[in-house]
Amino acid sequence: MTDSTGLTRSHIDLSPFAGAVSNRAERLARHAKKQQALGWFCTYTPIELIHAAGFLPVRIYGGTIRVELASSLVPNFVCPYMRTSLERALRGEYKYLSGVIQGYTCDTPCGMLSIWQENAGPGLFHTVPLPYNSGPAARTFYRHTLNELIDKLAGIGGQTDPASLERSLDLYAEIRRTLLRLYELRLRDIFVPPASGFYTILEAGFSLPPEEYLVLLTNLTGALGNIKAATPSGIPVLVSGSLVEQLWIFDLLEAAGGRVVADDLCNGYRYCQPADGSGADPMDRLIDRYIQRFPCPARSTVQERVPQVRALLEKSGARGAIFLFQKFCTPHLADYPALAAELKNAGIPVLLVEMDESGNIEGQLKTRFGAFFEMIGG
């Protein structure tokens, strides 16, 4: 039997992904006793290289938490994700990490590394510089910075060679291809779980060992093989922005009459696209993948992003765009006026929402989402 969301209740089970998210702290603490784990903030961090060296890459979670200890180390105008993740580190919640690796995107997480090291270390704390273009000189520079990371990882026991990097590249490429397959199935109305459930699937992969995560994804796509397209309800929208950890926001969006059909999120499509790169050797392949990935405001101009976002809107049939930003997220906020103007000129309604660490925005969101979808529906 297929319910109104297009899922067959007797076959489709998302609880393994939800469980991986809910028990990640305890699970990772146990896992770190047999394999060192290294944290990362941003999807520009070359996690394949970390994995190839023998470590478990884990995306650092901030979430909703009262910021107390971190207030003495970082100002209030630092983005909530950075403040809450530091708060958790200072409370000892990340003792299982052997360090943090960060791809240089915006200035805040790079500056945060030294604060972590001095107040929540010890371990390896390293920033990987990134080029801003894709020319030969940029790729040569990037190769140099990745080799520097390999040396740093070797200093804490990591061992990397072309074969291990090739295996890690293959593994993560298959994971991303499978996730992109789920995106396609959502577009075709075959896999249309609640948006919070869809992004829980992605969230689970940020803390599970990739080998285990791929098994869960393969089981899920296999169960979807005989599902027929549904006729989902709700006004289709694209969600764009930075990292959205408060997944209940999607529940409010849907309760107000919306339906997420596409995204331009750090913990969504930007993590998956492209699934892989190409090159003469594994390092070239890694470099190509990260240089060609779907652009983030911290690493591109708004002129580069406009056609990308427009293409997502057109492909998905979204009738509006909702921007969900971490409060004080300078790269996204700087892009927003020009990007919003382009979309409005094209007849696409837009809504901007800023998220903070308190999570006390439910009432405001209900009102704003309701008004937004009433406007589109009218």
Contents of the next structure:
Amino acid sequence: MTDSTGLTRSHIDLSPFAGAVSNRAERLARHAKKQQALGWFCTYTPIELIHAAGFLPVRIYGGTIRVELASSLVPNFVCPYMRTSLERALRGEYKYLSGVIQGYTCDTPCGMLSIWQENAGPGLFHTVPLPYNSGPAARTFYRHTLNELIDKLAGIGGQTDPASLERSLDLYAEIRRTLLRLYELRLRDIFVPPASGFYTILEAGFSLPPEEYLVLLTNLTGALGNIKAATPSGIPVLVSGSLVEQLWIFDLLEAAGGRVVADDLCNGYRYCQPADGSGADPMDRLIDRYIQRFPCPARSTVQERVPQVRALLEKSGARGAIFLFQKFCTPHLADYPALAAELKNAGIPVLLVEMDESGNIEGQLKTRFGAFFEMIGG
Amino acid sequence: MDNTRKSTKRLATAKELQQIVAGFYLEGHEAKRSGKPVGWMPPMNGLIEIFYAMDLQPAFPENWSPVCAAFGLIDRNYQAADSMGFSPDLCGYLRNCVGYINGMMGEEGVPLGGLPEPDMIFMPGAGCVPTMKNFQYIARRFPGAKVFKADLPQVPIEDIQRYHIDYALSEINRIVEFLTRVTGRKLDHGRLAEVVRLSDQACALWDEITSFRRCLPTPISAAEVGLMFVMVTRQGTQLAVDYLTRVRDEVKQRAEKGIGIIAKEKVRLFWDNIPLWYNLGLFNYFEKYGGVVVAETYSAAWSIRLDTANPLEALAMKSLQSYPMVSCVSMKRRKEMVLRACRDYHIDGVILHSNKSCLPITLGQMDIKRALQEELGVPSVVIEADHMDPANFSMAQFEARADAFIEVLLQRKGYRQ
Ligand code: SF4
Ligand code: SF4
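How about the form predicted together with its partner chain, since we already have the form predicted on its own?
Below: every chain and molecule of the assembly, starting with the one above.
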């Protein structure tokens, strides 16, 4: 991005978020001595409930690491996120976790959970089945699956009651509302950090205790209060895909002339939207939020997703869509042909990028991003 | 080297199978002509019994893929899928099916006439993601068909609770209401009880047939896996029961007479994961060394018995168990099942097909490998391939691995010095 955003950026300090991300391993290992931590992979995991039971929910991070140990346990056609996470677990980097809780989304984490349990246990390893539909019977079923989770958590010392759940729901709803406000401010050109900075803010929340994270977020929005809109440069685009752990990809995207104005990512909007649910009791509220959430291809249909992604594009004024997929990510790869066709029909150019395990895609990306923005801009 | 080869079958009753396959597809086209509603559905659940009980016509796009592999149609289907933007990393069933429905479907001269067009589509919310996506694309392709979005708990078999069954039951009831509304036909519960009884009888026969794999020598091998077609497409019919009875009689007779697959059976093998549909000949590969592939994982999905006293609940249970049994949803059960098969069938070695097209069945194989070694002392070998895409399979590499493996097994059994 160019200097036109410099004024805005100079007032904003994102270093607390970056710091939380960079020291997460030691911090969490220390933290787990006073509060048990439970890992999660996917944003369909009901972290509010884990928190309400007295645990710190921590999103498992895979990142860039040479996969050696995991290669002897899983084939190479597994998404890099799952392979690198398993590698870290096998190297003992997740020893501080008391287990992993997973909402049943895609086939990969489902199978990986038992591999973790066999090879990186002991602990509580549990998958919560999720409903595919949204009617009353689906909600009743969901309630049962969540009650079962409460029982499992109780088995390792968790204590949940309606009041504690209400508190956790309030806390995470406030966090999500604040994050959604940052999205709004980004759209209004008031908060225009580099995209890598924007997603670092989100990433920090995956490992910080939510109480601390909310303080950081509130400080940030407070500092944004008096800032005037900037005139950011770059062609506005939406990024859609699995989760993006290599945030430097966004720097390449922006250096090539693009600007991220909206996303449909697992470590972005799909974590935030909606901030809250509604219902007669806290469980209903939790259920409602997860049933209403912005859909992931692993848990919804391409029919449902197409209009929602198009609405995001329209609202944000994005002029192109960049699909950033973890290599071998079946849910996203499978939805792609339909999404791409619909967007192309609507005159939106698309680009597909697969992020492999080596992370050696910098050269290729520079060229492809460059050509894409030149095509849109020209 | 040629990657594709047909299997050599030893059962006389296996020859009838071609008739049965052709008959099923013919019936589908006749149904279409006569106005009997056709529904496309995923396999391994209780829908088929409800369809037969309501005299509706089921069609199984997933099962069409092995047929395409046998007829050499997959290249063209893949090309069609590629041109739509489907990645070659996706499951071959999905690629083949979307390629077919958006390509050659409806053309003159498609073998067996292809799949009859759907009037109804069941979009599942369980099983694997490729299956779910497949049906979503089917629904996109046939906008005139009535679509039912079906839910089912995804839960390991050992963790099934009453509430999972209740939810599965409520979905079955919703399906029956949907079918009644769309087709105007009512479900006769007496007829359903009869269909479920036939279905269970087929499972019992299936179990009985596979139980003869205990015999030394085995009278039936994995090369007869095509028999599964009856379980996939005809469960709940008299036709399946009659055919499986004939198969059972033949296998029994062979067992009693001590007729094996080959003259001298030296080594008994187990195949984990889906067969290579374009190269079922691999099941005969080891025969030149005295090796027989006695059994394979896939058939376990059909050995789930049904509680005939509670037909609807039986279908709910079947739906909850079939897919988890052979995939990573119920790893514990699957591992137990493989180990039990190895014990029961006196298996000397296991071939683990690391299947590029099917992650859900491939994940966890290394834990199975370890358990085989530690608990049974049974060695295993990993073969990298793909159940639908010959491009991901190298016959030369297979031969090198398979030959080295069988050499070890022969030595262990004292056949080689
Ligand atoms: S949705 Fe994609 S990125 Fe996420 S676990 Fe599944 S395959 Fe991996
Ligand atoms: S082969 Fe495997 S991935 Fe493909 S549809 Fe079947 S279970 Fe799913």
